[in-house]
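What follows is one chain in structure tokens, specifically the form predicted on its own.
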Amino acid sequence: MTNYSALAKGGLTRIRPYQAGKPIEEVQRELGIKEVIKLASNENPFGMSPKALEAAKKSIEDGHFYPDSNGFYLKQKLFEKWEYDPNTITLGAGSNELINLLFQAFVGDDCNVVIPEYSFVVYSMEATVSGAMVKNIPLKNWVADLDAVYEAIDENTRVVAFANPSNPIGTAIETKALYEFLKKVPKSTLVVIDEAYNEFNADKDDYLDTASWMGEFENLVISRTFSKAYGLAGLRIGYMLTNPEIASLLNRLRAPFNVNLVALAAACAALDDEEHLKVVVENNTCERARYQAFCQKHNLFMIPSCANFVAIDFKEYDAQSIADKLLHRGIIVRPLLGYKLQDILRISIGTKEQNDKLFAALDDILTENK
């Protein structure tokens, strides 16, 4: 039999498939549990806005047509709302696809990629498949160490990638510090700021909108998604902001109809429903504080989060065992074993009712483990 692994790109055999959160249906099927709460994939517990849902349903009527390949109306909506130049926008099936396109376009075996430790695994996966060397930079107090990242940049560094706030741990780099960092980075090095959780961080007093820097830094790349705060994870849609030349290159590389018409319609409507977004963000801020209080009550360490999830260090308790016990109670969470953080569970912040059930279950489990 032909060895197809030998024919594939060398880096492909060195990565593991992405491990997604366990679906609700799988738990129901395997454990026979009817009511299951999924707090594992940082999804929006309120779902998409009513306006987005209505637009999505209506768009189905045109499902026999191809979507607008250029996404004119969504780009126009982004321009009207935030004055983002349509010529700087690339649309994709979630920010994940856009990061894939960027690495395809610019990263090869003649360069390296600098990534803070415990970053979104897709960055290192894309770099490895491209044949690039990956430089993982240790964190400082669970936050990307910008000084150390800068020191790691050399003449062969093609990309520096940050998730801000970070996934899977939730910490955020101060935007002012990012601005000062960008001023120093060589223009030949692309600085990717992946802002999938941006809306949950934007209420901070020291927050600056990185998109406003596009005209100043030609090597700045900003990735955003409608999957999280806007609740469109299942529709797969996001956008990337770059200088017009990079956008032109990415738009040559992407598939002609990479974003479907339902996603385009829902995203346009979601941007109009500011009240729904406000409810989502306010609930997250309030409930995130409750997680902090719960951890203080049980003497657990919660990594400071600016996202819609928390990462909790269960210390002497066995995190994997706790995750298994929660699963048998119909609550799905995410152990961070793949990141070699064996004691830490990542838990998405749900509604008040969902979090009440989680806290009650954890109270019981932690008491049993004493």
Ligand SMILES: Cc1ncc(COP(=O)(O)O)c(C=O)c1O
The other form holds:
Amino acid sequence: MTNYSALAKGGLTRIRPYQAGKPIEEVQRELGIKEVIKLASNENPFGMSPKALEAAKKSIEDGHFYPDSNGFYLKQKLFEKWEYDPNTITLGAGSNELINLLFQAFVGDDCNVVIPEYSFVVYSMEATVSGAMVKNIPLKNWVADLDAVYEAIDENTRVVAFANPSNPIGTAIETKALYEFLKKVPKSTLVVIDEAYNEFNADKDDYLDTASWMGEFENLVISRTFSKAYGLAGLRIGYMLTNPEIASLLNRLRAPFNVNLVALAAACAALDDEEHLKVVVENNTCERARYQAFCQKHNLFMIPSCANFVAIDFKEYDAQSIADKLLHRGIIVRPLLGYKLQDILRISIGTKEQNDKLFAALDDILTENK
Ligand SMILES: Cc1ncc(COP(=O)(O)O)c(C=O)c1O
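Given the form predicted on its own, corresponding form predicted in complex with the ligand:
Up next: the whole complex, starting with the chain shown before.
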């Protein structure tokens, strides 16, 4: 038989398939549980805005047409709302696709990529497939160590990638420190700030809007998504802000109709519904504090989160067995074994009712395991 793995690009066999959170139907089917709560993929527990849903439903009527390849109305909306220049925007089927495109366009086996430890797994997957060397930089108190990242940059560093807030651990780099970092980085190194969870972090007093730096740093790449705070994960839509030259390259590389028309319509309407976004973010902030209090009560360490999930260290308890027990009670959470954080579970923050159920289940399990 032909060895197709040997024919594939060098790096492909070195990456592990992406491990997504268990789907609700799978748990219902396999464990025979009717009511399942998924707190494993950092989705929006309130769903999308009713306005987005209405727009999505209506757009299906035009499903026999190809979508607008340039996403004119969405780019226009982003311009009206935040003055993002349409020439700096690339739209993607989720921000994951945009990260993929950026690496395809710029990263090859003659360069390296600098990534803080425990970053979103897709950066190292993309770098490895491209044949680039990955430099993983240890964190300082669970936050990216910008000095160490800067030290690791050399003339072959094509990309530095930060998720801010980060996934799977949820910490954020102070935006002021990022600004100072950007001033020092050579312009041939692209600095990706992946802001998938930005909306859950932007309520801080000292928060700076990174998009306002676009004119100042030509190597700045900002990636955003509608999957999290806007609740459109299943529709797959995100955008990337870059200088116009990079945007033009990415737009050449992407498939002409990479973003479907339902996603485009829903994203436009979602941006209009500021009230829904406010409810989502306020619930998250309030419930995140309850997770912190729960951990204090049980003497567990919760990594300080700026996102819509928390990472909790279950120390002497066996984190995997806690995840299994929660699953048998119909609650899906995410062990971080794949990140070599075997004592830690990542739990997406749900609605108050969902979190109450999780706290009650964990109370029982932790008492049993004592
Ligand atoms: C940090 C980060 N970036 C990007 C993504 C990709 O999101 P999407 O492709 O749904 O926009 C995720 C998804 O979990 C993420 O955690």
